[in-house]
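Only one chain is given next, in structure tokens, and it is the form predicted on its own.
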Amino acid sequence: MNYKSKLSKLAEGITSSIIRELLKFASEPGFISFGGGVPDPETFPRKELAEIAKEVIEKEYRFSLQYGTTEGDPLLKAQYIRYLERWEGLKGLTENNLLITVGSQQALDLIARTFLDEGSIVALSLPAYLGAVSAFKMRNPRFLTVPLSEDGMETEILEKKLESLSSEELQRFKFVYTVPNFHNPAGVTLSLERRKHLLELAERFDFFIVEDDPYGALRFEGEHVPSIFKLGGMDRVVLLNTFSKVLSPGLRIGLVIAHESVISRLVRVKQGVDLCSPSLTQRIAARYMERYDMLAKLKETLEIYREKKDVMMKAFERHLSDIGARWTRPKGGLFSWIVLPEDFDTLEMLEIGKEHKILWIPGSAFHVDGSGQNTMRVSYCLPSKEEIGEGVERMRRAMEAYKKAKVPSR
């Protein structure tokens, strides 16, 4: 059987996610991977978990090894919406305003899947997230693209581009995505100026905001910056976390706060999709949000990776400043983002990258216009503060091995 002629064209268009591929080299021995934002499993509360689970499982069986509701587990709701109040300070939330998904990736398709169709428009960064371009790409729109400065999207771009946008096209643009903390890949967040403004430019050109959030709790220097959805409210803005970060990616659960007609159009697309999330891992979750304080339990996490950055920005200066590199400096999350001469691909050098064992994701799979090729993402939270170092030792290498090699002489 022949199945590649039956395909759709949905399917024929869809290619492998490099990040997924890269961390398959990653594992092989000697290797060094700034590529995946994959939390260092030393941060895992294992043990609690592991007897939550147990008790979960033999005391509350009923209940997590069934099928559950498609919104989600009453309980973890419950839990999640004291955590926001605490977090947020985001008052008069009920069950109705949350959906748990499994992880944040099913709720970004989901809402490509509710509010997308052909010649949609969206605006993104760019860079732009790429979980959040694959999901909405499914449904075929028209990205309008804004790019980033250290104080995040520049609304301002975004706003000359929606009022060069025809009558007809405004009707069909459905929302602006952003990261606005310490953004994936960029590294930098959201300027409380530009929150407001994007705010303001929802409510002039009538569209609403996706505030994905899966790295405001990991905030280790500065101020917190209220959040798009405690400045602007659910009638403009659809707010999206994650445990991911924060307790345990293998949990994948994911969660949409909204306004309640928002939530219920949600649960239907998800009830065609995957029925339920897990009842066992939300129920695992649950308890450990109702005995232990997850804020402070982050703490000691956040300390390893702001020493991790550290080691990385230091590592830069000594490697990297004599090349012409620039690079982010993020006040919490996981990434840095270098930005080299034009006359680098990263993309290409990576094949020289993996001669001399050291990863990084290329910053053109971040951009959907195609660009970006002289950039890459890199992230300081997996490797340890020896391997960090070695790292940026060995990516330097293999960036003049790459110019002597590929860069024509000047």
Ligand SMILES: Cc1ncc(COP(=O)(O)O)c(C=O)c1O
Given for the second form:
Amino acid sequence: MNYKSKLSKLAEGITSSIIRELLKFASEPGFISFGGGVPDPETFPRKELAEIAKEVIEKEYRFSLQYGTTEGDPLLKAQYIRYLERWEGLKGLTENNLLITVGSQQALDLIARTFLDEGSIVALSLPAYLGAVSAFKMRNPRFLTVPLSEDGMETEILEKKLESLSSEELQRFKFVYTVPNFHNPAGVTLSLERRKHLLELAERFDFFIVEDDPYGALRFEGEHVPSIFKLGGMDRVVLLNTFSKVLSPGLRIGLVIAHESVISRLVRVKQGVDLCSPSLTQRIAARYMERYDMLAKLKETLEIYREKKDVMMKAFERHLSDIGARWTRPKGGLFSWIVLPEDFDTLEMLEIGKEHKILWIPGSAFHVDGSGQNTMRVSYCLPSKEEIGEGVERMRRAMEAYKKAKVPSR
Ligand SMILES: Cc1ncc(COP(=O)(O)O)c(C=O)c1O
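Next up, the form predicted in complex with the named molecule, please; the one we just looked at was the form predicted on its own.
Okay, now the whole complex, with that chain kicking things off.
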């Protein structure tokens, strides 16, 4: 059977994720990977989760091994509402404002299916989170791209771009997608001023904001900045949270926090996708939150990430300064972003990186317009401190070898 001839146009157009391909070769022995944005498995509270899982299966099997509602486990929702009140100061949320999804990735997919048609317009940053771009692309929208600076998305440029849209285009403009804290891939955080500016623009041009925040609780330095949701409320903001970076990505639990009119629409779409999110992992997460202070437990993990980040920053100073590189100094999250001189191509350079057994993610993967050749994403969460030091040295050697081979001497 030639299945290829039967493929949908949509499936024909989907290419494999470059990150997935790259991560495959990084599993070879001796490799140091700055590639994956995945938590350190040693930080998972496995003893606690194992104990709860046993109890939840043995004693709560009528719920945990059964289908659940599309909206999600009411117990988990109740716990999460308490958490949002404590952590973010969000008051007045009810069960109807929450939808439990299979990771935030599903939330992005549901948002795309619910709000986007071919030709709809969405604004996002350059670079942008690849998973969101993939989810949105399924609906074939037009992307309005906005550069990032140290203070996050340059809302002043967004404003200019919105002003230049015709009224017909503004009708098709649906939302701005933003990762406000410790951006994936850029590591930067949207300033309070820009959060407020974004909300003003949302009012003025009548759009909503998708605030994707997997990393907000992963701050290891500096002051917490209130969420856009907290500043602007649910009339303009759809907030996405996930357990992936604060507890475990294997649970595959994400949450949409939004106006109930949005939630009810997402629920209708989700019914046709998977009926419901897994009852078992939802109940495990609910009982975990009931028993433990999730954020207090995270403190140790954050200390580990901060130390690793410091080691990486020191190594960058030592090995990358004189090559003309700039990089972000994250105050939380998992990533730093390196900008090399224009004549570097980090995808091309990866061939040399492979010889030196070091992996980064080429920045062009995060640019919907195909730019960003001289940029790269590096993650410090998974390798050990020793590996980070050694990995940066390997990067330096790869850069020198690449320069010798490729970059014309000036
Ligand atoms: C910005 C952002 N959004 C969403 C996700 C998806 O997370 P999950 O589906 O594991 O909740 C990630 C994962 O790395 C991410 O970085």
